[in-house]
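Let's start with one chain on its own, the form predicted on its own, as structure tokens.
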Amino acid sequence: MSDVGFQEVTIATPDDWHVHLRDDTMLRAVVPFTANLFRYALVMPNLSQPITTTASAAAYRERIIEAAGQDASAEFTPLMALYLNDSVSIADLSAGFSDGVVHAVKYYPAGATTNSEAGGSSLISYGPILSQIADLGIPLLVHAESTDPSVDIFDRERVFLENELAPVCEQLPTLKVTVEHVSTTDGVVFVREHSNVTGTITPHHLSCERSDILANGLRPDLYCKPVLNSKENRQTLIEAATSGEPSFFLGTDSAPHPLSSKRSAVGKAGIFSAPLALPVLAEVFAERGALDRLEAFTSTNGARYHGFEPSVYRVRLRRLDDRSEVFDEMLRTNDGYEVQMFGVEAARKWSLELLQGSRLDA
């Protein structure tokens, strides 16, 4: 990374519009990082037993709040999504949305990523329920990745967008869609060409590319789905994230796995990025000369798309070239597992101060 010197920026408390918090001991280990730093957290429903009903979403929300504990930010609010498959009832979904329990619906292509076996084989096959979701104004979150084994791994986002999401957007122009973890130029272009579509972008797709996984020894800690793509695709993502355009906003896709699962014969896809997401983003934006647009990406665009005003509380980030604080790169759960944290190098360069007693309008 280039030397960007001393810089400082103050932003509204950020929101995370795509996060995996897992369950049980892993939930208790990882949720404080999200609860202490982010205001709204849109929680993914792909547990080992998918969240497909309002009742299961409400119960999961309670477990999250309990695990976050008394040290969580007073603003922290988990927002729940249902996992779209054949067991989802539109009546239950509608009631859950009206009651404020359910905020969104998530579509996974079956087999695309962790705990996606219960997902769908075709997005368009859910046309009737998608039509009702559109009428209700419920956001549809899409893991946009083809699972056709004949499609090259680096082309799977493009193929899914062309073959599955484009027809849905054409048939249902009022459906609110978010392409999750956009990873390619094709994804950025798709968002820009569809007025009803937004895109989340992750810290790891903004700061890394496929050479980082493969060029100097295999880095299983950087394996994620969709996979990190080319340098050219990464540059397009940086341009979109730092543009200030309201269609692009932060979704960390923070997805913790035990180190034993990441460094196994068949490694799990997922990067635990929530704890140090802000320093990673600050470094990317600073290198681009765009720190003045960091707040739009982290705190404003997503909130307004999802129907909320930005937080009135603030976070201050400062970059000091001589910062040498030591960070433990591993999170350890109560049952003895270790989880690799992403972003330690950037975190050594940035200090982060939560200004929860200081309002933006003060």
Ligand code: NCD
Contents of the next structure:
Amino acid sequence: MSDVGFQEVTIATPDDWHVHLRDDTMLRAVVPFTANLFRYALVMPNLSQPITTTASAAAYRERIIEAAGQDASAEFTPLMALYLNDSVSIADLSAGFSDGVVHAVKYYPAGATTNSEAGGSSLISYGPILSQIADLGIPLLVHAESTDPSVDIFDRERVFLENELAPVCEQLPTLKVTVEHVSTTDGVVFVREHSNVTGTITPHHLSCERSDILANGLRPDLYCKPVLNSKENRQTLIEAATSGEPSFFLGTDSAPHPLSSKRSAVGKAGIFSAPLALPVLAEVFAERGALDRLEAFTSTNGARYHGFEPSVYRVRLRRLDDRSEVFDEMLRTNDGYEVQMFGVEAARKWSLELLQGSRLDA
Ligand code: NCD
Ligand code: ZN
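Now show me the form predicted together with the ligand, since the one above was the form predicted on its own.
The next block holds the full complex; its first chain is the one shown before.
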């Protein structure tokens, strides 16, 4: 990355609108990083047993809060999503939503990504429940990738948007949709062309592209779904994220896997990006001369879309060229697995200070 010199920015506490916290020992290892830095965390339901009922969402939320324990800031609030498939019932979903247990519904095309086997084979076939979701005002989160094996991996977002999401948005114009982890220009254009559609963007899709996975030796740590795309696509994502437009906001898609599963004959998709997301984003925004719009992306746009005021607490980021802090990029779980963190290079350049108790209006 180019040298951007000394920089400083103070932002409201960020929210993460797409995070995988897993369960058991992995949950215990990773949740502190989210709980001490982020306010709202919209937690993905793709556990090995998908979260498809309000009761299982409530139980999972309890496990998250318990695992975060002392590490959680006073503001940390996990928000739960149900995994859309035939076992989701409209009555349970609407009760869970009105009780404040369920915040959103996530659609995975079966086979598109990690733990998506229990997902759907056609979004439009969920018409009746989607129409209820629209009426209730529940946000629908979409993993937008075609699973048609004849479609090239780098075209799968575009094909899903054209063939599956566009007809749904046309039939249900009031449905609130978030295209998750937008990875292409087509995704950005789709969001801009639909007034009820927003897009989350990850730190890794903003800071890396497909050449980084493949050009200098194979980098399984950079493999995720949707796969990092071309330089041109990345440039559009940077332009969208730094634009300040309210439709684009942060979802880290932080997706920890044991190193042994990442570096195996068939490697798992997912990048553990939550802990160092802010330094990575600060570097991207600083390079673009857009640090003044970082807060919109991390702390304001998503909150507004999801019906919340931005946090009144703040985080300060400072870039110092000669910072030589050494980071251990490997996290260890209690049962001996290693997990590789994304973003150590940027984290060496940016210091991060939580201004606890320091309100924006103070
Ligand atoms: C995610 C995971 O590991 O759960 N993986 C990924 O590559 N992003 C699932 C997902 O969001 O696609
Ligand atoms: Zn994800």
